[in-house]
Structure formats: structure tokens, C-alpha cells
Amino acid sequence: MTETMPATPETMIDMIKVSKRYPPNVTALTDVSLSVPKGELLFLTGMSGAGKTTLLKLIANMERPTSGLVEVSGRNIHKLKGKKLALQRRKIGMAYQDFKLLTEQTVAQNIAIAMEVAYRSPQNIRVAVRDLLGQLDLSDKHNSLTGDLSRGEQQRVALARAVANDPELLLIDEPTGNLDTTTTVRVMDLLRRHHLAGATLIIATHDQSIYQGSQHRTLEMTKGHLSILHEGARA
């Protein structure tokens, strides 16, 4: 008898009535429900402190919900452990608002990390690093320590590291906050290329210029509550 393989889930993210509270009495999210199909590019906007970063960290399993369910690719990500959790995290790329770079290592070393844990060959890594640096106008920073870079340059390195391993899911927190207009266009072009290649993207931003007029769905966080700003397309 031929074994029937399970169908691949068509939904990348399902959040069901998710709340997150921090001690002693800070409520970051309240009863948030969200479904994101595979391949969607979704914008998430709202004021600072509205809960955008918390939502991304819950999806990436950097935080655990106080209540509710978070599924990624059909799995409760907060119940994964050991090798299963490590494998799932390789499929997620996150660019943090505070960058989280290794400031005593070079730009190239910071970007290579994501590929090294996926056991890509050294030659493949070298080519990919140089390609990403070229796309983000950072070729001359290859051997620079990230601690010596400007905030805008550090932001681009963090983004390059997030996309380096071609993850299925990209969670991008304020990708253009320290960038000029020309560099913002470069960054958004890079993210759109990954979207067109099949990645699911959630971009948290307060920069209206990158989502106004967009055909993609835009949601707004307000004091931990989620609402639709623009229905848009789901893919």
C-alpha cells in the first residue's frame, strides 16, 4: 500500500485569541486573532508600544503567549522542542528593531551565521554574503566590525542576516527607520524579491511611505488590539 503524505498546510500563521501580559501589570496584546496564508506579504502598522514587536516575537517563538494559540505551518510553535524547534527556527528569518548583531564580529561573519547553522558550504556562504552586500550597497563593509557601523548600516546587516538562508517566513521589524529614501527602496526591493520567490512576509512599520498605495493587506495595532486598515490581497 502506498503511504499517503499529509497535505501541506496552506496557512503559514494562525493566531487564535492570543494575549500577552508582562509583570507586574503590562498588557501588550489582548485577544489577537490573525490568519496569514502562505506567500502573503502583510504590513503591520501602529504607534510605538502598540504591540507590533511582541506579536512578531510570539510568532518567532522568542516570547510565549499568556493565553491563546500560535501555530506556524500547522504546528503549535510553543510546544516544539529540541531538534524540531531548531529546524522550525531555521525556516524563520527575523530582523529585529534593535538589530541584535555581534558587534565584535565582521559584517560578513554576522550574515554568515544563519547559513552556517543550516550547513551550507563555505563557498556557497561566501557567494551569498557578497551578493547580499551588493544588493544593500554594503560591499565596502564586508570586513568591517558591525560595532563600527552607523545605525542605518547595522540595520541593513540585520536584514541581510534575516534573509540570508532564504527562510519560508520573514518577520521584519521597522526595516526602514534609519534609512534614507534611496536605501529604503533598496531594502524594499530585496524584501519583494523574497516575497516573489515564495516567502511569507510580515513587515512591522510606522513608515507610511512603504505601505500607502500598496495592494497588500495592512493591519493596525492599537494598544494591543488588531484591526484592518486595508484589506488588500492575500498573496
The other form holds:
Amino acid sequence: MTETMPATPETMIDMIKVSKRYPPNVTALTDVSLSVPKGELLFLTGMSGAGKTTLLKLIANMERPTSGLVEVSGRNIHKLKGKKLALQRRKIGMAYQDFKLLTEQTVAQNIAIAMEVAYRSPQNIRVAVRDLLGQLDLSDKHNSLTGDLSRGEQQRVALARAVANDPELLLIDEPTGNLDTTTTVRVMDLLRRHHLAGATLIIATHDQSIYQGSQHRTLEMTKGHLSILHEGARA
Amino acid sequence: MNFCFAIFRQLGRNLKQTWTAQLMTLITVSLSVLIFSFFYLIYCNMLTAGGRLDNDLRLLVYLEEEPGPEMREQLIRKINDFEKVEQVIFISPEEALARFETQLGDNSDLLADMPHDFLPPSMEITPLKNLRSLHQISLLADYLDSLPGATKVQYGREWVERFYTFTRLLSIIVILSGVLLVLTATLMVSYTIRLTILGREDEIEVLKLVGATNGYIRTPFLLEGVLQGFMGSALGLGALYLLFQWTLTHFAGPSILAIFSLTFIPMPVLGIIIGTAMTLLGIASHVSMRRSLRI
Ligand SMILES: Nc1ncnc2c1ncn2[C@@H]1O[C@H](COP(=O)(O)OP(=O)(O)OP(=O)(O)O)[C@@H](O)[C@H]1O
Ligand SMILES: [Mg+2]
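Please supply the corresponding structure for the form predicted in complex with its partner chain (the preceding block corresponds to the form predicted on its own).
Time for the whole complex; same chain goes first.
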């Protein structure tokens, strides 16, 4: 498609012919190309094992592609090292499917950690943590050990940590897998607010109720290949 | 500002999490420093004492009979021909007795019944200040012994030799205990740092994922080593100082220690010991970190 746009929107993510093979011979992604403009909200769906998590991990620089190029904000992120890499990671918030929470620390500490590494002031962090917990209906869990929480609660803590620094790119892996309808709405509201504030979001999910009927672009992964399920009304 | 705050918060958490190991390390480091500085302190005082001993060094040559004025001239010339000396004093039996009496002090009445010339005549030779090595002294002593009329040469040779051997031995002990100090302290610090890192692998992974810089992750561990170095050496030296003061008050007065007039390790050396401990343990934690912390 050759559309001529009056002003090309800035690109957040550019993936060109990216393949990922895990040792010994699991092919998770095959020649995936994807371009995400700044500010888009994108849904990623597909069967279990299709490669959704792998795609997000490549964008977050947790895994390296076997071949192909991954650029975020115009920079090849797999060439970043040291301080530049750390700064890049602070601009990306990822909520992991397996949460990656510190189970022996409190909920507040788990959320604060992302803001601490960004050297935000302690009062600032305290206020932000309370605010996030309120938005996710977890206010009473402030001092609970994260390991004692239910899966659904842990999922929301992981989400709170991901959005804590108001990152420009949010990668959310299965945000509502363990949640009831009311809480799902709450979580989606939070994500939508970040989207409206200008963040770019990729949400990987099995949950049809989230993306069906939305006007956002929705992509489907099938055995490592990417296809468009729904073009969406791109902004 | 917030960087420092974050670093110290992290350091505090590390210390809290592994405080038993930290305490063990602290004790080990202070003990090592205590042992090392203890020997060093003795060594220093031996050296000062040795210097004083050197200044007092005299060779005493006992003579068959009291030399006449001409003979004295000859002897002085011969001695100076062999080796230039500071001065030569001739001591008559009466003078020798008088000296002995003063040395005996209150007990001098023991000598009342002795004949006035029961001590042999002698000459006392003070070597030049630059003639200090044991070898040179013993050469001079041999020469003096061969002089006609000399019966015996005395300079506390045994004593001086023992003293030198002892100082040399002590310097070896100082070096050995220094090596021991370095080894145990660095091993202990590397070990506790490893322990801390292993106990916090999950957290370190998360820290990396949310964008902590290497400095943010590493500096607390580095500070931990430096802090152990500072606290450990300060405690060890403090303990040594207390021990030193205790010795002074309990063994003051007329005793062997009095002739040494003990001094504590001088301030600059204390600074060097503390500084070295801090640098060393900082390096130890850095190395240990490089090994167990893949960043
Ligand atoms: N670290 C790994 N080592 C080896 N194989 C892996 C690894 N991570 C993922 N895989 C494999 O890669 C493929 C894609 O996995 P991925 O986690 O990306 O799927 P997914 O779409 O996120 O699945 P789900 O919906 O169940 O979360 C799977 O076959 C998986 O077994
Ligand atoms: Mg997945």
C-alpha cells in the first residue's frame, strides 16, 4: 500500500524480517515485519505458543533476534549497551506474563523499584505508589508480601510496576488472564488512560472481549507468522 | 542527590539482608587488622629501641695493666689507623670501681670490703655513628682483641646479635601477618558479596529489566567492601590502641618496658592502614562482583 500522508507520524517500533529461534530448534518467529507509529494502541492475539511473548521480549530487549532488525525510536536496541540500554529500558514498561515480581518484598516495594532506578524522590514515589494502587483497587495490599497475593492481584501489581514511570512504550502481556469482568474494565481503563496521554501500547491477549469491537489495529500470530486480523482506524 | 539516596538505600538493604555474614566479615577484618598492627607496633618500637641501643653502643677492652701516657697515644693511633672512632676513654681500676658503685646504687656497700683495684683497667671505645653494621663492629672487636695487652673485648655482642635477629624475625612476622590480613579479609569480603548477590539474583534481574544502570546495581556492593574496610580497620586499630593503653598503665614504672618508652603507631601510618584496607576491600568486592554479576 502506498499512501501519501500529509505528515508521516513518527515511528515507535520498526521490525524488519525478524526471526527468532530458541535452542535447540524451536522457531518462535519467522520473518516478522511490523511498524508501529507513536501513540498507537495495538492488540496482539493468537494461539498459545504462537510467539506473542517472544515478540514483546524482542522489543523490550530481553531476547536478541536470530536475524532481522528491531528499532525502537529509530535506534537498533540490540546494539545498545550500558547506560544507554538502561535509559532505553526506563522508557519501556513491560508487564510480564509470568509477572517477574519479587515475592519476598511488599507490593509497594515491587512497584517502587521501577521508580527508584529512575532516581525519583522518595516522597514522589510514595505518592505515585498509592495512586497506582488506588487505580487498580489494591489499596489495602500496600504492605502485603507480593508472594501472598492471588494471581489476579499479582497481575495487577506487575501492571502497576510497568506503568509506574509513565513510559512512552507499554508492552502488556496478558493483562486480564486471571481477572473478573469488573477488574478487567478497571485495568483496561488504566491502560486507555496511558494511551490517551500519548503512550504507545502493545497488548498481547487471548481475551476476545478486549479487542472485539474496538477500532484499534489487531494482529494475529500463527506459529511465528504475523497477520492482520483487523486493520483498525489508525490515528 | 537522588542517586546517592538510592545507592545508600540499596546498601542498607544489602547489609540488613546478610547482616550475620556481614558481622562475621567485620570481625574477621578487624581481627586481621588487629593482628597485623599488633606486630607492626612491636616492630616499630623495636626499631626505635634499636636506634637508641646503637647510639649507646660502646666497646669495652680489658687490659692487662694500666697503660702509661705514651702507650695510650700509641693505642689511640693504632685504633684510628684501623678504623676511625669517635673517642677512646681509658678507665683505671679506681674509676671502674666508682662506676660499678653508682650502678649498684643502694647496694654499693657490697663493695666495701673489696680491694680498690679488683677490677682490671680498660678502655672504652665509641665507634663512629656510621659504623653501625654488626659485621663492621665485630671486625673492629676482633682487631681490638688482637692489640698487645688486651685481654678481652666486650660489647654485649650476644645481646646485640640477638636483638638484630629478633628484629629481622619480627619484620618477617609483620610481612606474613600482612599477607594473612590481605588474604583473609579479601576472601571474606568476596564471600559475603557473593552471598549477597546470590541471595538477590531475582532482584538484580528485575533491576536490570526496569532500567537500573550498572552503577546503580554495582555501587552498593563496592561501597559495602569499602565500608567493611573502613569499619574493620578502624575497629582493629581501636582495639590495639586500647590494648596499648592498658599495657602502658599496667606495666608502667620500673620494668623492662620502661627502657623502651613505648610509642603508638603514628597518625600517617594509621591513615595508610585504613586507606589500604578500604582500597583493598573495594577492589575485592569489585572483582567478586565481576565474577558473579553478569551485566
Ligand atoms: N526461552 C525459551 N527457550 C526455548 N523455547 C522457548 C523459550 N521461550 C519460548 N519458547 C518457545 O517459543 C514458542 C513461542 O513462545 P511464546 O512464549 O512466545 O508464545 P505465546 O504466544 O506467548 O504463548 P502463550 O499465549 O501461551 O503465552 C513456543 O513454542 C515456546 O515453547
Ligand atoms: Mg505468552
